[in-house]
Every structure is written in C-alpha cells, then in structure tokens.
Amino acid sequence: MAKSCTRRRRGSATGLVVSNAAIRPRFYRLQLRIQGSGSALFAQTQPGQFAELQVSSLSVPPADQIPDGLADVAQRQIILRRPFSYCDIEVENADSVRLDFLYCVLGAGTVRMTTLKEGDPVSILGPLGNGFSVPEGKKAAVLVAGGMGAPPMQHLARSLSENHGDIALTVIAGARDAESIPFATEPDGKDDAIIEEFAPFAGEQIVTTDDGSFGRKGFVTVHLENWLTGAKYRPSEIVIFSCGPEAMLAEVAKVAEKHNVDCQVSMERMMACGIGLCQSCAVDVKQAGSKGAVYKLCCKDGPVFDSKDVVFGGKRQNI
C-alpha cells in the first residue's frame, strides 16, 4: 500500500518576499516566508500539490522591463489568484517556513509579479490538491521533468533524499533548448551536464534537450525508455514521477505501461478557484469496470492522478 498524501487541512496565510531573482530571461525564483500561526499548514505540504496566490494588486512594471510581446497583455485586469506548484519548502523553525516557487513570465499575472521586491506580502492559499505518493517495496523512483513541470520535481526529490533515504533517485529532465531550461544553471552542452538544484539529492541525472544545446540530445521520454530498459531493478521495485506537458506525459504513460512500471503524473488545467468550486479543471479519467470515462477536478482530485487511470488527449478535457 502507498504511504499517500491524506486531505489535509488548507488555509490562508501572508507571505513575505525574501527574493525574487531573475535566473534566466522570462524565469524567476520567488521565494516567501510565512512566519507565526500559518507556517504550521504549509510545513505540511506535500511534494505535487500547489498553492494560489493573490497578485490583482500587483502594478504592472515599466514598459521597459516587459518581455517583448507581452505589452498588451500586461495590461489585462486580474481578478483571481494564480496557481503554482512548490519547487522547495524549508521549515526553518517551529513558527517560520521559507516557500520557493518558479515561474515563467507568460502572462499579466506572471509579468506583475516580477515586481515583487523584498518584504512584499503575499496572500497564499493552500495547501491544495493530491500530491505524490510513494508506493511499498520500492528500490528505484525516476523523476521525469518536461520544461516547466520541473518545480514539483525538485520538491519531490528533497523528501524522497530525507525520507526515503534507501529509494535510489534518478532525475531525468529536459526542454525544448538551453534557454528553456528553467533552473540557474548554465548551459555547457556537455552530455553530462547536470542541475545543481538536483544534484543533492539525485545519485543520477540525464538532462536533455530537444536540440541538443544542453546536455543528452532528445526527448526526456526515449532516455526514460533506455533507462528502463538498461534498469537494475525488477519493474516491481521502480516508480516513476512525471511532471510537463500532457503530450510528454502521455508517452511517459506508455513506456511505464510498457515497462509494466507503476507511474503517477502531474496533470496541468486552468485552475482558476483552486479548491473545486468552479469546476473548470476537468480531468478525463478511466471509468472503473466500463470503457467510458469520468471526470475529475485537477485542483481537488489532483493534480497527481496514476497514469494508467488518465485519458490522454480526453475530448472533455478543455470545458
């Protein structure tokens, strides 16, 4: 039996800017920190679940220091929160927990918060969602990161090094090219490049991209198969965990289909209230003892669902 994720209790809290740093363009490190009453929940947060944050009230930046194509949409009112999964949680004491997010400057909401600065308050909601579970008898666990599905992929790596310390870690992670990579380390298109930010807790890592300019050349999916193929271990004793695009994830599904591996992946879906209210995240999932599906919400049910109950490519996906 899995040693899952229970339902936990959610709440609000304020978080303060620590930083806000600028790795690469379009991508940043925000970390926050909650302190008093409220760093208790999100101590307890699970690696795959995600916390909303308020930035309505953010002001949009310069015009000078808007990302070419996104004047306009910077522009864009903002009513409710964004959604972001945790690359990092530190319980620094029993009243003060340090959270670390990164994302992309894609949008009006992502755009403002470029503008947070240090002692910045932050409205937080969460800890939301189902995160990943880690299954008995397991020897092996490969992390699968596709581009920005990364973040929940190092938090998930820090609890597996801390708690389960006999399960051996390998990190497979990729982009479309060095550019895209989102974490502070250089690219050197060497194929044994590695990230800095896995490497405490990963004993392995293959880094990929589409096109060769950092690390291995290719999809994360063909190196996931090769590693599987060439694994040490019995298909019994390996777990694997994905987080990216869903088209990545649909083939990370078939080869641990293949393998006969078990899989768990971190669905992505405009989740705008974040606790199941609004219904707007629907999941296609395998219909139990029938060929038809249901749905589930991303934001209550998951984001992480087992591979083998996800309808790929669902016709209803998108309502």
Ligand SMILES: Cc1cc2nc3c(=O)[nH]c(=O)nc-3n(C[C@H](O)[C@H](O)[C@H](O)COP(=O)(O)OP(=O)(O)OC[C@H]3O[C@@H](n4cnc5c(N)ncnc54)[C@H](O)[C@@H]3O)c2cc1C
Second form
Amino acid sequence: MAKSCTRRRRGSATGLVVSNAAIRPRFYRLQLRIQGSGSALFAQTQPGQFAELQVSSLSVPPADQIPDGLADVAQRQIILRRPFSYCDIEVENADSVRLDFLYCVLGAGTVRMTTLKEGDPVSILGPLGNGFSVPEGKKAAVLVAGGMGAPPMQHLARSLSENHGDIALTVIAGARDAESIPFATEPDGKDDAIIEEFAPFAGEQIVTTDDGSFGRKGFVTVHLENWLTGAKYRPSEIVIFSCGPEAMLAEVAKVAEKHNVDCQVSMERMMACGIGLCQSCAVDVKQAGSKGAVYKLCCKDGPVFDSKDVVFGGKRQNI
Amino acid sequence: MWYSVANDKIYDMSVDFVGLRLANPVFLASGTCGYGDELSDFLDMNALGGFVTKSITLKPRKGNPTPRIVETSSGMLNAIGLANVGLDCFVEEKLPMIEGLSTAVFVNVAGETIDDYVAVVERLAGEKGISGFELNISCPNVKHGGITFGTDPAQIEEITRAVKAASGDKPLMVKLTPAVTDIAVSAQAAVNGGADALSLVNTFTAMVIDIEDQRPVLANRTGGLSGPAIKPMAVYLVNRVFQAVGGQVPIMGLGGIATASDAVEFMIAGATTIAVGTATFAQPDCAMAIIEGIGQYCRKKGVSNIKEIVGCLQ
Ligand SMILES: Cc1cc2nc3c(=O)[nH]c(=O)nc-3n(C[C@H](O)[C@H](O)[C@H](O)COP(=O)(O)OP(=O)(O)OC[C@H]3O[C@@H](n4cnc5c(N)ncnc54)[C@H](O)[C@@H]3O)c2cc1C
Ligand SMILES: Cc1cc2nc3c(=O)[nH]c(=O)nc-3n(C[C@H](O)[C@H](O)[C@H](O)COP(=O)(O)O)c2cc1C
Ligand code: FES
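I would like to compare: after the form predicted alone, may I see the structure of the form predicted together with the named molecule?
What follows is the entire complex, opening with the chain shown before.
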C-alpha cells in the first residue's frame, strides 16, 4: 500500500440539484447540495477554486428551448467534464453543503445543463486548484470582474467580509452590455447602479458596461486606474483580485504594476481533466531569476496566479 | 492478487505480462495519469494492474502553446507536445512516490534521437520501483523524434534494439502508431529489434477547424485524436497485430476504452492487458469500474481465468 496518510484535498461526490434557474436568457444559476461524507471536503472550498461537473450524460433540450445559434453545436457528443468556479458556498450543517454556480450557455455542455431539474444527480470533482489568498497587511481589496469572471468574485466578496472584516471592499464589475452581466440586475443606466449580489459585502461598487447600457460607460480597467489614483491607501495596503477575459486581466495587471499594487488573477484554459493529469491547461509563467518562462498548470498551480508572474496571451486568445 | 468473487465462485483476474504477475489486466495509459501522483485522491493506484507514466525525456519539455486540446464528437484532440518534468526531476521528485506503490509501473520514454532514449533508459534501468519501459515512437505532436521513428520499420527495429540493450533486465514495450499503411510491419520490426511487448494504439493525427476564424483550433494546428471515436479502429489494429506477432509477444490494447465491454473487446481481439486513457479525464476512477465489469463478464461467460478470452476471436 501507498504510505499516504495525508487528508484528501479533493475528491468526487454526487450533488443533487436544488435549483437551476435562468436569471437571464443565457445565464443560469445552478445550486447543488452535497450530503453525507463527501460534504466535508467541499465545505473547505476556498474562493477562486473550481469544480468539474459531469454533464455529458444529460439530454439535449428540445429544439425550441435551445438558444439561438446553438442548435448545431448542441448535438455534439461530448465526453469531457466542464470546469466552473463556485460563485457561492453555504455550509448548511456538518453533513450538508450547498454549492452555487453561475453559468453562461455557450455550447454543447452548458446547453445540456439547462435541462437539470430539482433532485437530479450531478457528479462533481472538487474543490480543485488554488484560490485567492489575502496577503498580510492589506487594508483595501479591489475585486475587478469582467463578464463571466464575476461568479468567483461573489464567493470571494462573502469570504472577505466574513473573514477579513477589517479590509475595505470595492467591487468594479463590468461587461460588454447590460445583457452580458451575469446577475439579475435591472438595466437602469445610472452611475450608482449596483449588483445586488455584491451589496451585502462591498462598501463601494462601480458597475460599468462598454456601451453604457447599465451603470457607467467604459472599461473596468479605466475605472480601476481612477480608483487607484484617488485611493486613500498606500499601494502596499491594497490588493487587487481579478477574474475575466484574458485581455482584460492583462490590462488589470498593467495598471496594478504601474501603481505598484499586489494583484492576483484567475485564469482560464481549455481543460480536459481539471486535476493535473493531461497537461492541457498550460499558463506561461515567468521564471524567477531568468528571462525565460515555464508552463504552469491552470488547473493545479492556478487558476489564481500572481499577475506579475503571468505572461499574458500573445496574438490569439488561449481559449 | 485481485480476485473477483461472484456467486460463490472465484474468478482469477491476474495475468502474466512480460514476466510480471499482475493483479488484473487494467492499466492507465501514458499521458492520462501523470506520474501516478495526481490520481490518488480519486482511486487506489494499487488496485490497478499497473500504469504507464507520462513520457519522460532527457531534458524537461515545456510542450506546445495553448490551446493544446479540443473536444470533438466522442473524442478529443491533444497536442501537448510531450510536456514533462524531464529525467532528473522525475528521479528526484516522482520516483520515490512510485517506489511506494505495489502496482506495476512502466515508464514511457520519448526523445529526439536514439541517444536521448538510451540515456533515459540507462539511467532508470536499475531502479527498483520501475517494472518496465514503454518506448514512445508514436507521438504525433513533436517536430523531431516521436512518430518519425515509428513510421519507418528500419528505424523501429534500430531504436528498439538500442533501447533494449540499455534496459537491463527490465521488459521493453514498444508503442505503435496507427499512422502507417500496415501496422503488422511495424509490429514485426519492433519484435525483430527485441521488444518484449507491444502497445497500441497511440493517437490518430487529426484537425478541428474553428469555422468563424477559419483556422485550426489547436495552436499546433493538428493533434492526436483519442477517446471512444477511435475504439473500433484500435480494436481492428490490435487484432491485426495479434494475428501477425501474437505468438511472439503479448499486446497491451488501448484506444477509446471507457467501459468494461470495450476492454473485453480488446482482449478478445488479442490484448493481454488493456489501458484506459481519455476516459479517466471524464471519470477518474473509471478503471475501477472496468476491472469490476471484466470480472462480471467472466462470470456471465463461465470463464474461470481471464487469460482464456485473450485472442479468442472467432
Ligand atoms: C477555472 C475555470 C472556471 C470557469 N468558471 C466558469 C463559471 O463560473 N461560469 C461559466 O459560465 N463558465 C466558466 N468557465 C468556462 C466554462 O468552463 C466553459 O464556458 C464551458 O466549459 C463551456 O462548455 P460548453 O460545452 O457549453 O461549450 P463548448 O461547446 O465546449 O465551447 C463553447 C465555447 O466555450 C469556450 N470554452 C470551452 N471550454 C472552456 C474553458 N474551459 N474555459 C473557457 N472557455 C471555454 C470555447 O472556447 C467555446 O468558445 C470556467 C472555466 C475555467 C477553466
Ligand atoms: C492528453 C493526452 C496526452 C497523452 N500523452 C502521451 C504521452 O506522453 N506518451 C504517449 O505515449 N502517449 C500519450 N497519449 C496517448 C495515450 O496514451 C493513448 O495512446 C491514446 O490516448 C489512446 O487511448 P484513449 O483513447 O483511451 O485515450 C496521450 C493522450 C492524451 C489524450
Ligand atoms: S486540465 Fe488536465 S492538467 Fe490541467
């Protein structure tokens, strides 16, 4: 036998669907409950970690329930799991934990997920990867979310407010347009627009859309830059946590570096396994003390990386 | 030893393979189970017949740029490019854990030149924890070495002979590529070079195109197709090789195995052992269900020893 007696960090379990509701035409919130012995493992989930859901055995919804443009890809016979960040977690009791996911319907797997109904079983691997960590001596945290990068930020906001109450929280959340904000917000176009999900935790919210159809107009990075310029904290007292498209993360990293502020980014890659077996999810990471870069695994070493270490995507998107 | 107990009858699941007594015929395939260290959260590695490590090269390899994988109907393409920790790191960081396992561990070896392969095997030939080697001359995703050896019978024989001479008393398995006109010719070449076993198949070269961009999805443009999509082709090739050289060396069959009946098909076609690859990504403990299911098949068929079904194709 192997001499391993360390506690398991991760594992597989079956979650039962509590609810799976469309919060917007293409965005769903899925709640799973894990009960019994498997729940303890998932109760330890840290913000920024993710899960792999088995969705290949789910049926394709009837044609009239498939979103426009996806009828074709929906028919693909899929085999791999799909990775999703936790957007919230509630430890209900010693034997039960509720895991929330926010997903965008994009292709064969997520189309199938829309058919999940209360009580359906879903096989889940987790908690996977390394999440966000709070460095010593911070007084302010800025959460910068772009588009579908918002889900883990909700979990992080709750966790920070519960475990680091002394850290002031600012959320800067943006998307292309009102429709692309993955929360159930009513478009109102006002400067003080907020996202309900962040309201209990964040002292300050700056909500933006590229076209101004909800909240303020403009990119999150411009608002981040303004916020940092006017901040009443020393750079060493601030930390930025960010999740979103890679091009946005690259900009956030630049702004952070310019202002000499610590910054952690959550990266995405195509993943075949999510548990460090396949080497598919490489992220280019600078090597300490050398000009070269090495590949780290997004699923195992990440998905959260120090922004200073990451060599962001070149000419083409990585996913 | 692994016995399957059903209806008060005991079925012997153990197999002899290249001089090793294995608990059962089920392996995990190279590149789909790391170095055995990542999967222990999900299954007991010692319950397997064995596993084959990710390819090891003399120097560490970064591998190809991303995207390195893309899913396709009932399969996936990968162009990892043999990303691996390299020989030294393998010995330092991975080998101690492997030595603690009781299951059979084959180290998959890759390189750009014959000397590269020989150097890796020489260094590892004396290591107790290693049961044998698998020679990867079939990787479709690297510019030098890999498949270029595996498509030329003369080179297959030459590299097999050189590596066999370096492997001491450890068995050498040669992994064949399906990218040839007649795989029986490759098989014979490897046997002539001294191979103790053959494993097949490696992936089939393939391409997926993003029709919006009108470009290949993979950064490497092409990749190797694996998963259920390739299974019937792999079963055929195993049978072809079994007919050609089955009397001389045993075969490890792989390619798209996801269920026990898939595994049994390969065994009927002529495989003494089988390996699970891509299916582990979807279900990390899939091999356990396969072991169990093979036992159930034996019971149903009244087979008392698993060896009876190897190559029994009518
Ligand atoms: C660590 C991590 C956390 C994630 N968290 C979330 C989340 O909280 N909510 C959410 O909606 N999505 C999240 N994603 C992305 C999600 O995994 C993909 O959207 C999903 O796999 C698409 O599956 P599909 O079968 O519907 O689409 P496919 O048919 O497989 O692909 C459709 C589109 O989705 C893109 N895509 C496929 N796989 C990935 C992937 N692994 N990462 C990014 N894009 C991908 C493809 O490029 C393609 O454009 C996360 C991805 C990672 C790696
Ligand atoms: C992501 C991935 C990485 C692989 N890496 C290797 C490798 O390093 N060396 C090797 O010999 N084969 C490698 N293979 C090939 C597999 O070992 C196997 O031959 C092939 O995938 C067919 O089996 P499957 O359909 O069950 O996956 C890899 C396959 C995949 C999917
Ligand atoms: S997804 Fe397989 S190693 Fe990261």
